[in-house]
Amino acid sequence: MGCLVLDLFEQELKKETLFRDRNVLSPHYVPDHLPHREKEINRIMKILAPALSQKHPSNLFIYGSTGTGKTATTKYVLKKLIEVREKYGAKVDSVYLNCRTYNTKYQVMLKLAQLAAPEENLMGYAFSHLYEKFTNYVNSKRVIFIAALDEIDKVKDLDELLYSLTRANDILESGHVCIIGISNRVTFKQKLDPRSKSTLCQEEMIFPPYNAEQLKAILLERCKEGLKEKTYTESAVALAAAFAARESGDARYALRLILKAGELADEESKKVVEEYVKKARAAVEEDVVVELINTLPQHQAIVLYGIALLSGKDGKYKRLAEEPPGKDRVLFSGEVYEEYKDLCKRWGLQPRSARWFREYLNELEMMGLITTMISGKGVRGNTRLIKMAFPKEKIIGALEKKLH
């Protein structure tokens, strides 16, 4: 048996394969070059390059959805910048976190201090203890310290946090502590403390969704450097991005369709073509809306689940005229409330109000789960109406893996 899975891994490690370097093709890779997002740079150089000469710089709110650059864009900057800081020695420190895995206030100080002290084991430490191991730190060393907080709104007490971040400012007598915030919801600060957006949102940029022939360029570039010449044809890649130009303008999707396409393409010897896109782009949606499922906070998953349920039955509510018998229902957003109202009763939760309802569904459709419209008049009123995006089995099946 060991000599079977020696001669298996030794048969992969011969094996010929189309690939110069699968890591260029993953959406966590930050090249040299990014495409179409010059004007973006740009900007956040400028914001950031006080640093530099030990001025303050402004605290900056980076918006936009999935796929169009924000994290590769923000690391680009910050090695750009501590690039710099090591050729005219300037006093800058900084720090990438991404808050789905540091998602409390106090993992987040316990990063910081942790980078502020590696030498010590500070896990345990109260809160406190962290935040003047952190403060001492950017005090004494009088930098300027910049934490780029990716995916933001996922920290459960985001308040305090950004609170202690910002109240360090005032108790520092030397150095200072700059935030970017990173966020797929445009409409995150909405939630935050009128006091923390008044001192917090300095400086905000919105990154547009990239095009079609944006993200052709994007993966052209990422090609060359991840696959082997002559291993792909134009077309191919011509076809991933007009794929995900659909899909919100994702470059994170476009690279995991090329990078499927070129797994599917591998195992036969063969190059990738369009077959081989239009094959990876059935597989990738399935695991697109399972990450984007394990990602919800809870009501709003409950909310989705509420919608997946209600798509394939009748309801209280009359069926629409135009829909054709057999499909997925149109929903009514009263339905929906409803239905969310009586999950959350049946697990013991409290529900939220209309107001936080109503912000489910724009994030539910901003992340490309739900359709909505409004009805026009004669339908109940102006209501809203709501349909699944995607077969509501799958939906069903990976919300309750997450719910129960």
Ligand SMILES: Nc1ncnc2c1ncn2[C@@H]1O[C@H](COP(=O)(O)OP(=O)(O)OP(=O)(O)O)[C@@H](O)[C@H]1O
Given for the second form:
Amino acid sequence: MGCLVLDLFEQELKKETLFRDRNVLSPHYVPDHLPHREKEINRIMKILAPALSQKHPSNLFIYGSTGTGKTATTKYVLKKLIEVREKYGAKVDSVYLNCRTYNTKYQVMLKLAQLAAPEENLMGYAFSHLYEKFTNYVNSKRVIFIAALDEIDKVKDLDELLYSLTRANDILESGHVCIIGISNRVTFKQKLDPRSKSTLCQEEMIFPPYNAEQLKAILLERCKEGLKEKTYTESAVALAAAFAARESGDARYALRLILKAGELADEESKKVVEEYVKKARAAVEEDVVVELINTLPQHQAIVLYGIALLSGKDGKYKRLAEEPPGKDRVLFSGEVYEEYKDLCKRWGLQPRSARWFREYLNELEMMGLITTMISGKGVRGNTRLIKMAFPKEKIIGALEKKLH
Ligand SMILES: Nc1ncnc2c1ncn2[C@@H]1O[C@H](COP(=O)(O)OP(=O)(O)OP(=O)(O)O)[C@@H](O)[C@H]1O
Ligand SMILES: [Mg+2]
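Okay, that's the form predicted on its own, but what's the structure of the form predicted in complex with this ligand?
All chains and molecules follow, beginning with the one already shown.
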């Protein structure tokens, strides 16, 4: 028995694989070279360069849709800046924070203060104390401190945070705080308080989506590092690039396709050809939906399950005239609420009120799992109509695993 287990382990180790370094294809990997971002890299460097000679750089706001290289580019430039600092001993410091984790002014300041005084335990101290720690550090070290706040739209009290950081610059005798804000939400800037907007957006950059040609170049570089020689064809890479360009020019999605295609090919022919990219595309979409479903709170999951079940059944209300037969049915919110209550009872749960139910529908719609619209006159008054956004079979399968 022991021998058998060892054999299995050894087999796993000795298994032929087409991956040279799988990690290179993961979205967290920051490559040493970022094709098609040279212009953006140069512009950020130019904005930050004054810091190296103790001058005050402008704040910078970077936006662009998902997977356009905002995070990778910013991290790359900060890394270069620190390399130059080490070489010439300039008084520059930088920090990169993802505001999905640091999502309040307090959390951000706690992190900044911890960097200023790493030997102290500052947890639980008042904001003003943390603020003083941080500003004292910048002042006494005469340092230009660059704070890159990624996904900055996630900070709940952002206007106050930006106000505090600007005020720091007003009171500092020497040293300076510079902010790089990054977001993929286009509407975010419009919602900012005018004062915050003028603070953050002293300089602005938009990262455009990549086209198919650019994505192909990005993927080819990653494949060269991540996959063994001759284990992929250029046409397979081009196809993954074309799929991603058609979606939204998202490099993360393109990488995900190639990684998945690599995994599928690894099980079979050990060569990534177009067929595997096509299979990967379906598998990746499924993965995304399943991941989303696994994060749903219980009652939202039950509502979605009810919608999926009803979509396949003929309802007691007659089909809407414009619905093609054989397609998933458009549902009325009343019948979905009834189904939800029935399911809750079946599982011994207390159903939530209609008000909560409407909230669940809003959240499911925001996640893109369903679409809803308000019916026009004539269709049973003004009722809300609901439709599944994905084939119900996949959804039902994932939900049954989760709920049972
Ligand atoms: N020009 C590029 N060259 C090589 N890899 C790239 C390039 N642009 C993006 N990538 C890779 O694509 C993935 C997504 O990029 P990144 O995380 O920087 O996107 P983002 O714009 O920050 O997206 P989001 O708005 O979703 O945070 C990462 O793995 C990154 O390494
Ligand atoms: Mg990012």
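Here the structure is a predicted model, which is why all the values come from computation and not from measurement. Positions refer to the first chain, counted from 1.
When the change between these two forms is described as the motion of two rigid parts, K224 sits in the same part as V77.
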